[in-house]
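One chain follows as structure tokens, the form predicted on its own.
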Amino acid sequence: MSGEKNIANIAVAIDGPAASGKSTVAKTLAKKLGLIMVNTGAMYRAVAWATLRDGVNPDDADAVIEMLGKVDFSCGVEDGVSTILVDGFYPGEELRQDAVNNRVSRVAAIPEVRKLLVAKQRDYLKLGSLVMEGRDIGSVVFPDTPFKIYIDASEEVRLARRSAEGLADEVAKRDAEDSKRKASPLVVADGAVVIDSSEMNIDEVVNAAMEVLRERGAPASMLDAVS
């Protein structure tokens, strides 16, 4: 099941590669529309962070799966934005450190990790309509939603953005790992509208996303909330 059937709330799915700007777009769009913003990347980073904390090899799938059974990953919402706690602790900026960047794609490739987190992601729709960003939202988490957007940008632009953020992970390597994994690879979901943000600012990308929602028949009550 896709998760959104038989539920009045709607899901806006925003996918894209690393440093495409999808997180900022999703956050801005959710705020404009008064919807819950869910950052699924933070969930996978939390699992990667837990492997660091517990000394678990991210390439040892059995060890990671065993860890999943011992660690409590608690998802919630604070001020309209998703939160993730690991055994009651919020890792905060530690989720963005290079050591986590180097592990997150490897951990995310483990089917059992994705199964656990996808279930938690679908549960968010019970709380209200939402904007969810990640790498498999339109293809796996909510494949039936008509509101699918894929934010892209050139590799050069994305690398520059990553460097400006002080993050040294290799964009091309992340792209390859995310696109070639067997479990829920990064793809442009069927029916998704691709927005190339390479030469656009955030406001322009958000406006383009809003137009997609209008064209796809988003509820007037939702669009009317925009100030």
Contents of the next structure:
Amino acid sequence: MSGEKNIANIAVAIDGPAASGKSTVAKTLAKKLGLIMVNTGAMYRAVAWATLRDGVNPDDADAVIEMLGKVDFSCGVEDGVSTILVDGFYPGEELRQDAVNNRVSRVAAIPEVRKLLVAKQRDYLKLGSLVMEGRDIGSVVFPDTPFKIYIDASEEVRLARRSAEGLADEVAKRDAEDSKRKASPLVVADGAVVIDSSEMNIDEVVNAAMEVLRERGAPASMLDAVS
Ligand code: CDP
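Show the other one: the form predicted in complex with ligand CDP, since we just had the form predicted on its own.
Okay, now the whole complex, with that chain kicking things off.
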């Protein structure tokens, strides 16, 4: 016996609107702390990508649900970051194409899609402690975690960030769709700390997130792993 306690794995939930910087912050934080980083947006994008591949109308919920029964979405981890294969194929950068941007919010509004993906997201916690980013991580996927952060930024800043990436994404339209849908809309989860990143650089946001973890009692073993 080592005398060590079997400490349960910890989930850090990071939510926020499109292009708020949450992916970069989640990635940096996970790397710093040696945690797995899970990008749940990629999972919704993979379902949207599959509807394009299979010619399924994203507004026809029955057709999308039927597709879910036929397609294999397999989630894993590579180099500490989540991956998703669709029938064994890795769609990679294709997940960020305009055609996917344009339909992902509609596909994500279908409760059966969310049910399937939320189960896969919760499974990740069996692999280890993690940072998970998305829209409903603090509100639905891990509502009991004390480590909830909501990263916001003004619409102007978010549009500028997306176009600096060379992407013409209709961020405002997607946000409106994500916020007004019935199934798990984008909200500030109960107990989440809001960080407005409009005037902050990535290091400042990461430091603010670290402070939240410290204040909320993250174990020293996790905070001490900081590289
Ligand atoms: O990277 P960006 O912030 O633009 O978006 P994303 O995180 O890749 O998410 C793409 C879309 O997936 C969102 O606009 C939502 O419609 C949906 N999504 C969701 O409904 N729930 C999540 N937990 C994550 C993403």
